[in-house]
Structure formats: C-alpha cells, structure tokens
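Only one chain comes next, encoded as structure tokens, the form predicted alone.
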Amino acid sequence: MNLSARMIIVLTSVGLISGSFLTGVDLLTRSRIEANRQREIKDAITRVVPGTETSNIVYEEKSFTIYEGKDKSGQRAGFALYTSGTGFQDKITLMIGTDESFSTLNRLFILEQKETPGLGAKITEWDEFLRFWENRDCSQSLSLRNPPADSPDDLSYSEVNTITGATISSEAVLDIVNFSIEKAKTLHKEGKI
C-alpha cells in the first residue's frame, strides 16, 4: 500500500472516531444542558415577576415566549417575556417581567450576552444598568436617559438609564424590550394570551 492510501485511511479513521466521540458527548449532555437552561429560565421568571411560584407558557414562537406567572393561590402575578435580539457584538437574550396589562415593567434580567467586556457587558450588572429598569411605565415606549442619571428616582417613569460608553448595547436592550412589549400587547388585544 502506498503512502497516500495509508494517509487517507488514517485520516478517515481519525475523522470517524472523532466525529463519533463528539456525537456521543452531544447525546450524553444534551438533556443536561436543556435541563439547566429550563432551570435558568424558571429562575429568571421568579426574578422578574414578583410573587411567582409557578409559571406556564401561554404563547410561544421562535425567539419569543410569554410565560404566565402565578402566585401561591394560583392567581396571575404577571407575565414574563423571554426574548432575544441583536446587540453590538452578538445576540442578547433577556427576560422581561410585566404586570397583567403590560403597562408596568417590573424588572429586567439578562440571560445571555456577548457584549464588549467592561463596557456593553455592564448590561448584566444591577448597579450599573438593571436597577434603572425596575417599575417602569411601559404603557408607551420606553426611552433612554442620556446622560445617565445617578438614581432611578431621577428618571421619569418611562425612562431608563444608558451606560456611558456603551450606548449601542443600551439601545439594543431598549429596542428589544420595546418591541417585545408591543408585540405582547398586540397578542393580548387579539385574545391570544
């Protein structure tokens, strides 16, 4: 057997063994990864909809899911919107908590992002960004405050803070939130929720 044939056989064998190994690892870890993702989503729902004990999906499509949060007595505590959109670097996935009428944004939680470390990645930080989203009036579109305020009390009810040096990431989150809430309001008016 010549050298070329041996190289082809060895490389094909290595490729088949490696591919089989990766497929096996994927099959073994897929359910665990999905379970962790579901646990992370459940935790995010309880963070953004205060008083939630249980939740269930009331609307679902690609990259947009609405969960209904219920309290201990089974009464609706609000809605959680699981959604994603394009940020400065990559996709941003977040959970938005609202009241029953989609007029008050309870809280925002960033589940996944790949924004610039030290700048855009501050969208995940409570003190820098997320605390300014609590109890905002979203009966109309929210807007960014630029220059940023020092305290949430310095903002109007429909304003949220921008991050200095990361305006694009701040605007991306704002766009995702405004679009998602408007979509949920439309679905609610149409009786789909």
The other form holds:
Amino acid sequence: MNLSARMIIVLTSVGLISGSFLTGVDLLTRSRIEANRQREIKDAITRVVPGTETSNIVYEEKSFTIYEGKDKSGQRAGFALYTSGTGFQDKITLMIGTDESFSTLNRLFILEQKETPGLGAKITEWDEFLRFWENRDCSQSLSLRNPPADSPDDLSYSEVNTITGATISSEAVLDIVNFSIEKAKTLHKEGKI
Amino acid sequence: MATKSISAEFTKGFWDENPVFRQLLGMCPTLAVTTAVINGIAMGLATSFVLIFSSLVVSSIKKIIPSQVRIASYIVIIATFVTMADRFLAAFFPPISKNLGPYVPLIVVNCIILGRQEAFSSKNSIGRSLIDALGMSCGFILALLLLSSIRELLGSGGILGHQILGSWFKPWIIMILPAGAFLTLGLLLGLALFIESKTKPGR
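Complement to the form predicted alone: the form predicted in complex with the partner chain:
Now the complete complex, all chains and molecules, led by this one.
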C-alpha cells in the first residue's frame, strides 16, 4: 500500500474510533451533567426566594432567565433572576431574588466567579458581602456605600456595601444587579412575564 | 533505554526524570491549579488517567501508525481520553470540575503526555510504557501535591480545608495568586537542583 493511502486510512480510523468512544461517553454523562446544573439552579432559587417549593421558567433568553418561585400552596413567592456579567477577572454568574413587583431584592447568591482570592472573591461570602444585600429596595437603582458600613442597619434601603480593596468587583455585581432588575421590570411592564 | 530494570523504569519519574522538577514539563497546570490540595490531587489524577491510557494505546498501535502522521494520531488519542476525563469530572464531581475550569481540557496540550508518547511509548513495549506512564504520573502527582500543600498552607492557613495554623496566622493571599505559584515553583526548582548537586557531585 502506498504511504499516502496508509496515512489517510490510519488517521481516519483513529478519528472514527475516538469519535465513537466519545459518543458513548456523552450518552453516559449528558443527563447527569444536566441534572447537576438543574440542581445547582434549584438550590440557588430556594436560597434567594424564601419559601420556594417549586419553580418554573417564565422568561428565557441567552444567559438571562427569570424563574417564578412558588410556595407550598402553589402561590407565587417571588421571582429569581439568573443572570451574568463581566467581573474584575472573568464572568460573574448570579441569582437575584425579588418580590412579585421587582421592587424589593430579597437576597443575592453568586453561582460562578473567578475574582481575586481573598479580595474580590469575598462577593461569595455571607458575612463580608451578601448579608448587606438582604431586603434592599430596588424600585430605584441601587447604589454602593463606599467607604463601607459595618452593619446592614447603617445602610439606607437602596444602598449596598462595597468590599474594601475590591471596589471593581463590588461595582461589577451592582451593575449586573441594576441592569438585570431594570430589564425584568421592562419585561414585566410589556406584559412578557 | 530497554536495558533499564522494571523498577528503575518506574522510579525514574519520582526524581531523576521527574516531569515537573527535572524535565520542566506541564508547567501550565502546575502553576495554575495548585491553589488548593484538592485541586492538585484532582488535576494529578486526571492527567495520570490520560497519560496511562494514551501510553497503552500508543504503544500497542505504534507499528501501524506511519511516522508522518504520528503526532496527529497521538493528539487525537490524547484528546479522546482528556474529553472522557473532563465529562467524568463534570458528571460526578461538579465542584472540582468547576474549580479546575479550562485546565482539564487543556491537559491535551500538556507536554508530559505528548512527550512520553514521542519519547517512550512509540519506541517501547506495552508493559514498559505502562510502567513508565505510572512512574511519571506518580512523579507529577507528588510534585503537584508538594506545590499545592505549600501554597494552601501559607495562602489559606490549612490543608484540604482543615485549619492547621492558628488564628494568629494571617494568610498570605499572594500564595494563592499566580505570583505565589511562580515563587513556590522557583524555590522548589532551586532546592531540587541544590539536592541534585550535593548528592551527585560532578554533575
């Protein structure tokens, strides 16, 4: 057999065999990977919309999803906004919990981030950051308190705290939240939710 | 090369030809994922899986691959095992998969793996290739363990999430940042060379 034919046959067979193996691996793992993602999102919704038992998607587009949280009796408990934006290092993905009219922010939860460890990465910590985001009035845009307050009680209802040494990460989260809530309000007005 | 005893073939990866400290291969994962011991272990195991199985496949089909397309064939074989490892981690260990991020798919371009296929598996028997891959894997895991233990201990004050240093210790954040990776690796490489020069005079 001449060399060219041998090269083509060998490379093609290697590719075909590898491809079929990977198809098998994909079939075996796909449902599990999807289930992991769903469970992560469900946990986040339960965290940010208190009292949620079940949830369903009411609006969806690329990297922006609105979930409706329902309590035990099937009543609407609030909305959860799954959204993302640019942080200091990389994309930050978060879940925002609001009431039915998008005017009160219940809680915030960070799903994914790659901010600087020890500084920007504090956005995932309850004590350092997230507790200052509980029960905020988001009927207007939220603003940052800098220098930061020691306790959430020292902040006005439309203010959230900055992390010392990580102003950019704090601002990034604030921008994502303000933008997403504004977007949800517009969709609500247009009757799409 | 075939004159080496089986045990020497296995243990060479630990020190004499340690992929990280002696051959300076696989620096990208070595520096990037050693922020915590658990990440180091996961990366070491994933790389070992790919290295061992690629070596087995390459050494068993080495005779039918024309040398002109050998690198392309090796890469396809390696990429297959890497994708398997990546999907497996995402399905069964989602938090670790998230921590390692793009560095699992990047095992494809880890020079330890292609390097061993080219330098060893394509010239040696299946058995010897397996022993070589096992030894190199152990050497790589040891190096990652050492690096990640130092970085996690100094950068977070503990190992595997268990606090070891007391509350008096203020974590050195720099150790979990990229700069800490370079500092630690540089010092360890210096130490390795120092030990080498002391134990084997004349080199």
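Numbering follows the first chain given and starts at 1. Between two forms, the rigid core is the largest collection of C-alphas that superpose within 1.5 Å. From a predicted model like this one, the values you see are computed outputs, not experimental measurements.
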Legend entry - At the hinge of two rigid parts that rotate between these two forms, the residue from K70, E100, E34, D137: E34
Inset, instruction - Fill in the domain rotation here: degrees turned by the smaller rigid part against the larger between these two forms. - result: 17
Inset, instruction - For R30, tell me the Cα shift between these two forms once the rigid core is superposed, in Å to one decimal. - result: 3.3
Inset, instruction - For I17, give the CA shift between these two forms in Å, the superposition being done on the rigid core. - result: 7.2
